[in-house]
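For reference, the chain that follows is the form predicted alone, supplied as structure tokens.
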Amino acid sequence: MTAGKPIKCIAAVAYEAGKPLTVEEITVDPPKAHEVRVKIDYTAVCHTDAYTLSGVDPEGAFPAILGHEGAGIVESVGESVTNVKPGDHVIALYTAECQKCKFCTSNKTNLCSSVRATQGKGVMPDGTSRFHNAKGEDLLHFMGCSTFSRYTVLADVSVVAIDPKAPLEKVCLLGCGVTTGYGAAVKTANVQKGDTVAVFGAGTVGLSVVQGAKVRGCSKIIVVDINDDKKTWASEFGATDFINPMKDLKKGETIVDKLVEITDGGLDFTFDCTGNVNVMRDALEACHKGWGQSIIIGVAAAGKEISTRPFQLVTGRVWKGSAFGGIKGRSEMNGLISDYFDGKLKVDEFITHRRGFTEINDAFEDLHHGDCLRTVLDLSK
């Protein structure tokens, strides 16, 4: 029995920005009150992990155990935990849901305030860490998840029990990318049958926006990406058109000009999945006058700002943001799992690479190649 005792296990530690992760043995403390210790079986590598590791994340702090797209089995729980029990299959949630704070009870947002302050500092809600390296030094938590460790400790509000029939090596992707894009389309934007949509950036998030738009019956789903290799994926996930702004524009034509022209005045909805502030502006300005909405999903580097002429907004365009697709992780995750079982939500198709956990640095390399959507790491290897 490991409950109540520290556990030694393998983790990948980010000691400093811009350096490879160090795979080493660490100690994971038992969970305190309102905490859950989970044995992570599978985790994927997301661009947000790479963004923090690169050093441009304003909240990035080291040494830390990164990872936030993971699934596993509850090993033990601390006092007063009622939402999960040992043996439950769970997905880690970087967007918590306490169901009690002003945000959760408003029904207007999925942004929960319960653990946000400490989560951003890389510690548990009591201000301390549950991870220590062989020298006894504390290691920081990341996004309230830290799935790059065989065992991790999460706040009880940051974990959701799921149907044990759901394959963990696939549904771990619902911890971030797939949910973020799909939710942005069906929940934040609430796209409807017949709407026209443009998606900037055809990674996992962008292609998940595409599949959300397809499920809803949007009439035109245009993917904009500078990598032609993404064209096949775009159509497989439901895009009707693909535009490469580096190659498919006439001399002097901008991507905004092109989109406005082919959609008779602009799109009903656009989505930025790039994190590039110039693309965010294009996405807004490609919206239809009077009612077009542009949803920002991509995370921009520290210090970046967005701009447009106020006239764009005065004439009826709307700029919105979406975090985790507007999805409330504890209340709504099992709905997504049902969509997955029913074939409405593609998840398996995003897994282009599989690796053993010790190959985690190679998985970060995979991300930078055009042939990779998601690499899933098996923590037993």
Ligand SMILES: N[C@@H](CCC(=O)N[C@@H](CSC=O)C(=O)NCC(=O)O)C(=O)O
Second form
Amino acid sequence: MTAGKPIKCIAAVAYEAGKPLTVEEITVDPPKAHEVRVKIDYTAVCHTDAYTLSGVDPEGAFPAILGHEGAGIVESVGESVTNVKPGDHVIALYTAECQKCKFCTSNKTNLCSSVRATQGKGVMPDGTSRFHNAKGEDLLHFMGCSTFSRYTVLADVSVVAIDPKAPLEKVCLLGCGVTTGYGAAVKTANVQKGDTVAVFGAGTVGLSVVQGAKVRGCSKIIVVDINDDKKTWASEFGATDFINPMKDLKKGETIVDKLVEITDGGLDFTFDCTGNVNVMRDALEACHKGWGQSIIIGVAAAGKEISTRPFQLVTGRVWKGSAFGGIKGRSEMNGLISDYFDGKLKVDEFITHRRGFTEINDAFEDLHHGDCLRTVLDLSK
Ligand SMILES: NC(=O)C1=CN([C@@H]2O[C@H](COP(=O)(O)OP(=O)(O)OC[C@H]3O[C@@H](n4cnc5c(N)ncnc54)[C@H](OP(=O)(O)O)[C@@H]3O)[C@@H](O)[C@H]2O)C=CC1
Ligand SMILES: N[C@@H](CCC(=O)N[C@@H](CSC=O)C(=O)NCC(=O)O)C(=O)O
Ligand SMILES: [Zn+2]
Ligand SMILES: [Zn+2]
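Moving on from the form predicted alone, please list the structure of the form predicted together with the named molecule.
Everything in the complex follows now, all chains and molecules, and the chain you saw is the first one.
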């Protein structure tokens, strides 16, 4: 009934950096060729949404509809869409997978170039927006997803159909945080049985690295976080040790000294899940000489740069990065859903808060409290 027509629906609009979102009625245009319109049922708020809203994202532009950790049901598709159909249950993918570009066919990366340039400018691949406010002004898209709207339009390469038995109110988390951390451990780093691992930052991303390391049988999984309240979670997700650098170090001792001491020379793998460039340096320098690898996952603000003595790299430590855990969304998401059904991948455990969509600004507040991993918003409320 709605196919081919504009839809009026509720959305949360970020009009200005650093200001609360405005929940209001917007108009969502029908999908054009190679586009899909999705009714979003559930979305979580990721730290990256808060990062962009704060104004420190070099790609952040306003007014925009943020949100990228969402799941819903396809309402209609534009011409030439073959990978999904109306009624399919889908997860939005901020890392597209066209399966044709130089990146997708390289078998070296999950980064896809098909829509990334326009995605970074907040528009659809044809350079225009599908969102308009009541004044008729265009609203920008975000990360190719814009899940903070009851209806959104995505490029077909940015959508994956999933097993309809998967509960959308839970697996929406596979749209970012859980997949990112888990994939960073099992794909980007490809940690192995017996490896030693340190994870800096015990949010959803860091704790998902921990569960990946546990699945692979790593011998030591050390979580480093400045908040003691994260200790119980760390242990529940599989950490063997927890260090709070604010209180667990001797006078004059650094976190690098401590980690190197308790691991007989340093770790096989470390992961930054904080976005703090000083932590990124510590994570690299805590790696074992000769082979230790440090994976940067955290997103740092505009203008921030990483540094270390080149000698750290000369002597065999490796700095790597990971986006969306190295996971190719369209090819590999259903594998993660199977792991979830088989009890190998924890997802539900990250949902500490649930709210109606109109409470979205409270969900951003939740992020700043130590008792929150993810708040899932119900778009029907
Ligand atoms: N590369 C990618 O594909 C992706 C990157 N990200 C990025 O990953 C990072 C983590 O995301 P998420 O887990 O959602 O975020 P959270 O904010 O939930 O987790 C970060 C954790 O790090 C802790 N922390 C802060 N400073 C330090 C420090 N100096 N040393 C140790 N721990 C510290 C925080 O403690 P406290 O709560 O007390 O501040 C918090 O527990 C973010 O930067 C996010 O933008 C997210 C998804 C995908
Ligand atoms: N826009 C930022 C970069 C933000 C960033 O690094 N995003 C991550 C995902 S964060 C998800 O919560 C990512 O996958 N980056 C790869 C990409 O292609 O965007 C900036 O310009 O610094
Ligand atoms: Zn995210
Ligand atoms: Zn591609």
